[in-house]
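Quick heads-up: it's one chain on its own, the form predicted on its own, in structure tokens.
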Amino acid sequence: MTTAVIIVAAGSGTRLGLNRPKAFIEVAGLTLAQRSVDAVREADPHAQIVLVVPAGQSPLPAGVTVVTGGATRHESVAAGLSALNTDVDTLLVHDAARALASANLFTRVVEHVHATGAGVVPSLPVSDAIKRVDVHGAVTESVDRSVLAAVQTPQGFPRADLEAAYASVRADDHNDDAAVFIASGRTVHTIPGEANAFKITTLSDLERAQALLVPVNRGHRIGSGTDVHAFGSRRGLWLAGLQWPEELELAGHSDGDSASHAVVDALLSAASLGDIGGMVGTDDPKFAGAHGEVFIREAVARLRAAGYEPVNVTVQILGNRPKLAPRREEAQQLLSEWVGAPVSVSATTTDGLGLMGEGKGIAATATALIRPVD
């Protein structure tokens, strides 16, 4: 059997307020009309596609039959009917504004037309409470929503029957093809529709379509962190996960390990999970004197709970002391074990400038690369 699809794309789109026909507005790089054409071609590469457009519209999708639409939807569909190939026996009518309707929906409509010999429309149950109101907006009665359905396109029909319906039914009395078909005394069945086959009418609808087609980036992400601590008065420095017994400790509620804390902030920020202060607080007694391992492992656990894992981390220590080079490899191995990914450690001085250059403390900056995981 031979199928044709009339795609109605002649609307002005005034409610969108973008000063061009709605079907030729782009969403995620393609016009609504092109997206509808692509769905038809995916469902049936051999189907005839008739695109009904405003006069003078360009550019147009390639490989389609183009006709000029009328002042009403009924007139536009009638124009599309006049352009059908003679061998077409199954006909679908689709609104280009429902540009996210899937190829599968087109296929299911065609299959049900073949199986029933009747008209077929996709539909969704009505979930909102429905009220009948008067001209002043006052509620006059409640409507039983269990007997209601919200219908979509594509709507499918035997070609000869739809042509006969359009020839016999007045144009101004009905707002879709199923209504015309029923008014001519013929039967229309429903099949389950698709939530994404909603009609794009307003800017919020356009934004919804954009969000569905271009989801939030779940690729690799980068975060950075910085931590600074002043020296205390006692010996026993903790830095990069290692203890340096002869160096002055860094003052802080925990062990003051600037390098480890910077790594934590870099990991958390990459996944938009805040910072170390928000993770453990700055004065919780159970973290008094806690070492960097506690914080790094907790950050990695939170990262994984959010659907990410570390790829690698770099951390640079800024200060005059201690001398990192003799223990660099030891620090990298330890931090890599805690993070579960390679960690590189480097150090530099500030040429005598600032808190670190004056020997009053140590700072560290870190950068973390993470990736999504199942």
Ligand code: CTP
Contents of the next structure:
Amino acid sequence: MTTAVIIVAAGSGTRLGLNRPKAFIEVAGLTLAQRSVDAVREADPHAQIVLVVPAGQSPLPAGVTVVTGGATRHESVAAGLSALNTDVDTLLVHDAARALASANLFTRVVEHVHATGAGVVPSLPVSDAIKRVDVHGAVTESVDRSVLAAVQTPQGFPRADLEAAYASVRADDHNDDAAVFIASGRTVHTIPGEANAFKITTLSDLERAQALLVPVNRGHRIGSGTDVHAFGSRRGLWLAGLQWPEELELAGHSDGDSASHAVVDALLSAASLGDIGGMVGTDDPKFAGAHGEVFIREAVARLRAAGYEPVNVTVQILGNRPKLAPRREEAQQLLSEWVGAPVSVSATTTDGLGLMGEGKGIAATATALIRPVD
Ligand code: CTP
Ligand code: MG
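Next block: the form predicted together with the named molecule, after the form predicted on its own:
Whole complex next, starting from this chain.
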């Protein structure tokens, strides 16, 4: 048994209103077309995938048969039919717009086509009350929803039967493949559809897809930290984990590395673990003259003991000197290694204002994001 899936992706997405073909809009980093391709591959790595696209579309997913679509969905499906491999016996047609249809849905449709030899459409019961309305919007009649179903794609058929159906019906009378199939006198069954296989038509549909795909940052917390030290009289500054031999050192507890200390405070405050002053017993020999690494690793260990791990940290240094840019990368790598998550380092002067502007010392502020350990 060989399966092909025609993914129709040649529509313009007028109702979405983004001025780009809908199937090539990205949701959570992947285009709608790519998501459909991925679901088919997961369901059946050997299936032929025919992707029907607007003229001139690029880039395109790899490893698929690409065909240019027509002015209507019907024409686009017909274009896809012309590109099938000869050995295909089971054919599915899928709207790229239903980008969240699962691999399992594709598998179930194929199985049902094999089992019945009929056409198969996924469907959901209609939950809204349904009314017939006239051209003015006045309700003329209530419709019994128990006899209605909302149908989705992928729709599956024996290949030869769908080809025969398309060859025998008028192009403009049918809104989906099941309609074409039925108009040619053939049978279509329903199987349970998926709520997530909804058609992305409007911006709110796109937002719904986004919300389903991007996991909520459950349990994440942020913290902030600030540290300020005045310059001392000797050279040999420690800042952002690095030594700067030509620069004046910072006075204060340990090595005075205000950037590292701000990172520690940000991490600790994110988990409500107090601050560096509470962590470092003033007479604890472990911390006498210690450098940033000791404090940062201790803070991360306390974070983990409390059930959290860092996601990322930013630290900004405020001062006239030293120039950070030439060593930014070095500093970021070192701090990231100690934190165990990306640390970005930036710097600014204070336009000559305040203690930093007067060149009396260096301040740093940091922000940390943490999450519960799995
Ligand atoms: N489609 C197609 N060729 C067309 C029209 C539609 O391949 N000429 C595809 C769309 O890409 C979509 C599916 O058919 O995957 C369902 O169509 P629809 O949701 O209406 O998409 P669009 O036609 O792109 O959107 P709109 O009607 O808002 O312009
Ligand atoms: Mg359309």
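Residue numbers count along the first chain shown, from 1. Since the model is a prediction, treat every value here as computed from it, not as a measurement. In this text, the rigid core denotes the largest set of C-alpha atoms whose superposition between the two forms falls within 1.5 Å.
Superposition on the rigid core between these two forms places the CA atom of Glu246 2 Å or more away from its counterpart. With the core held fixed, the Cα of Val110 is displaced between these two forms by less than 2 Å. Remark: with the core as the superposition reference, the CA shift of Pro310 between these two forms reaches 2 Å or more.
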